[in-house]
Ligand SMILES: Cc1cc2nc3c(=O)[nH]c(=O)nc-3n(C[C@H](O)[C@H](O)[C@H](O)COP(=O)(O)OP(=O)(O)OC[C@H]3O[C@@H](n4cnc5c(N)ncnc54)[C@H](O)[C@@H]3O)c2cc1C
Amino acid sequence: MLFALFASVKCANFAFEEERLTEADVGDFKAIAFGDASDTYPLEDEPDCREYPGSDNWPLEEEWSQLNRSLGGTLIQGVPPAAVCYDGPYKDTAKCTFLTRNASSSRFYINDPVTVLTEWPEGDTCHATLQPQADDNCTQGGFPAYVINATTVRQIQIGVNFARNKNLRLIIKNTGHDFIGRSSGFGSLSIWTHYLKDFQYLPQYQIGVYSGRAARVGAGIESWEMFAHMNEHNITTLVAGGYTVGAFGGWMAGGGHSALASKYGLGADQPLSIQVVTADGRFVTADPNQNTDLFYALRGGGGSSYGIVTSAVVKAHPYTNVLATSLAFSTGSSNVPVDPAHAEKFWEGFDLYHEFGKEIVDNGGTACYVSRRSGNNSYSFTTDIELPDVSAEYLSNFVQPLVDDLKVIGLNVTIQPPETASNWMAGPRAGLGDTPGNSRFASRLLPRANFDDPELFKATQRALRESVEAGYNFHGIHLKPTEEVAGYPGNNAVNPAFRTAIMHADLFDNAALRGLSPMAFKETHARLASTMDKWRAVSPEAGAYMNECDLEEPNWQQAFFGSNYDRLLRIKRSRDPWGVFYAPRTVGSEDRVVLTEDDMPTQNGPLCRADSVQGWRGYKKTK
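Single chain structure for the sequence just listed, the form predicted in complex with the ligand:
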């Protein structure tokens, strides 16, 4: 009987979660002692800034060594990978050659403990190049000072406790896909969850009113890696369409859309139970019956805010195939000036497509499209229309009315026969990754009303059109992740704007950011922001998707969290009164500011209390 009880407790977690920190382990190494939330002091009594290399109370070498010993030797010094390309102690031409060849694929960035895909928020301080120019150099920038390569819960607990007790900036890197610097931080201690890849199929899982198939998943599994598990067990779990995105880190925490969003909801709608290390260093379960505040916040309330997720139990749906058909039209060749009359037909087609978007989402589908301006004021539009669980014939018939309407107005439409959606069902090579970008963009979750109301529809279409005419790439995703399709357990912190949206609209600014002066950087942003103002004007009550957003989104608390913000802030303050977890534009992040020497909105500077920064203006880093 006792054995049976023990066995059932043991199998509630992965083996790596059974290795936990105990009071006895702490011993006299008080720097890794657990925290007590009832024993904290007000924010204004805290030191002005988190410690950083060179600051007065930065841990001594001996303390880092002791930390490393307590971790079993998994502490990594945070050397920027491209340091091998620059004069200095790490210079190594062979390694630099290897790096420049491999840095064109996101796989390199994901497998590296330090770097991230989008480099400008880090400060872009050490770029991989075989031939650095005379004024190029490599500095630490927003790369972490140390990284814990976490393979056990114990190591994560130690890392959280050490950061909290030593007043360090703590960051969490899973894959490093975040676009605005949430997995970077100057002078930080980083916890790298990349290798938490365990998977367990649960044929019969029961919690609350849920009874059925589920999967226990490690927080480091990438989206593409899940497809092998799905195929093996004949199930479908939701993952990102960007295949190397972590499926259970930032994606799940911030919302998480996919090709199945209109059928099963968002990534944040999938967990039935979550394992998490909280800011006091404790390891807890959050589910519909216990730690319900955390369970609410961890599903949609953003990553890097309430704890470090180590694993989750997620719903396993019946095996679901997604078929896509690709459709395109344009104003014609970009080599010759476009006839203005033909350009108008293009925009008529643009309107027809957006009318049809409602049909797509009402049939459980999604669509992913890009519209852009090219030479000679030519315009193109390409979309993948995706429906789950349908035959090729059904999908062809489904899109035919749209194709007919586009042809009637005189557009030359190309359409590809249905095939498995390219953003669903990754093969084994999908993990190689794509080319990482280093640009900036902004998001809007456009409500259905914008496409139902004729006047609002016209205004919306004009705003979208003007942004493409201004030279931005417009990337739209049709989706309808209502609470109804999300199902049990519900009651989560997903941005309410997702629930009424039928389109996640993203505007990509292709301006090259590398090498821009702070003033030029701000100017390009001002231009993007003024274009986005038009989108905001036609959807004043709507929001934006925090995972694919503009760092400088105005009124970001409302935009990313909507009416959930106040509740989330209360949870944040009660669960993390120390503010251990910080990342830009996450709940409670308004309490702190990153001080940068060039006043750029990057993570390349000390993290300080917002109410103390006046005295720090004009500061220079200790070199």
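The form predicted alone, contrasted with the form predicted in complex with the ligand above:
All you get below is the one chain by itself.
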């Protein structure tokens, strides 16, 4: 017994978590002193805005140098990577050529300290191009001014304390899979957790009523990297799939769906213990027995809100294989005019598939599909139907009734034999190839009731159909992450809409956003929002997935957090009375606003109190 206790203490934290900030380290450098929640003042007494380059109280160069020394030299100037493509001190034609021609076969952007993979929320102020146009330039925009390459808890604590004490905007970046600007911020200090990749298999872990296998995971591990650990230890842990998405950062904090959502729940359902640096700079453990408010909020209550997670202990399930079979049908070639009668058969097949979706999730499966319109009003539908722990024969027999029904109505169905699901393996890319894009989309968590009630089903299908007919790409994921399959420890902040949903539906805007005037940008969004309103009308009590969403989602508090919002707001204001942690459309973010010169919904402007416009006076962005 004594040895077991000693062993559990020995594996309590990773080595990088044992290196922590102390009062002695602070010394005379009061800018990195710990916070005291009892020594705060009301929001209306705070400065109007966070400091930014050129503002009166922006830290002096010597202060940044002293910060860098305290960090051990890990402070990085936040230079936009595409600055090498423009006239100026960073211009380098060879590097620009690499970005435009070869970065897509490398890990350059994933390993870059400032890149986020969706550009418009940053302001799209510096994109890679070999031939800049006359009106093209490269400015700092929403890229952070400085980045801390955090490899120890001590460095994270120093960064949090410096930002809080110097009234700086603080952002958190892991892999950069960010669709709406939560890892961007004009004039910000960024804490980069990308290299916190430690892993430890725990063959026996006990907390509360849980007793079984687990894994201690660093916050920077990418989803594809976890498959090697799973294979080595014959376990399954929930991750986003074979992608470079960080498995234990914002994906987990926002909910986190996967191919195993109907079998084991969401990413937020997996942690048994979480290590986190809080807004006062302290390093604490949150689990069912201590800091229970944080433990609740960090599991589904949104990222960049309550602290910076450094590691977690997550459930390790039995090794689970996922098989998938691909199925497709269409109205024919996009080059040939479509017979209206054949188009109606397509939509009849669309309805049959969504009826079958209930069978998929009720059998512990998921499905991922895309429906789109192409030329001549031609429509296509492609899906991967995924089931865990079944044979190829079982999966083939499972989907055959759907195939038969589609053929009966006259559709030409293409089906591929079952194989290991492409989104539940490390994959041949091995973490290579992610490059920034400029997509914008909206989402909805559609409840089972929308597919059980005949009249509501008709209304739902009509709303989805009209979206595709309007030219948008519709991406649907069938899943059923109920509290029952989520299991212990339960009682987390996951959007309640997830628990009753059987479809996470995305609608992608195909508009080319780069170069649009503010008016045109807003007009394209208005069209998307109008189409999404049809989805909202048929699911008024539902919600949306905060990690894949419309930045301008109406009534976002209800849509992203549901009935959990009030509780989460109390936790946020208790744990972070300074508002150190801010990201758009997260808990408490309504207290602040980003002031942009062009009134665009980006992070390219000072972060100010929502009840004050004083910060706008005299504001001049540094180029």
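Positions refer to the first chain, counted from 1. Basically, rigid core = biggest C-alpha set you can superpose within 1.5 Å across the two forms. Keep in mind that what you see is a predicted model, and the values were worked out from it rather than measured.
Colleague: State yes or no: after fitting on the rigid core, is the Cα displacement of residue 496 between the two forms at least 2 Å?
Modeller: No: residue 496 shifts by under 2 Å between the two forms.
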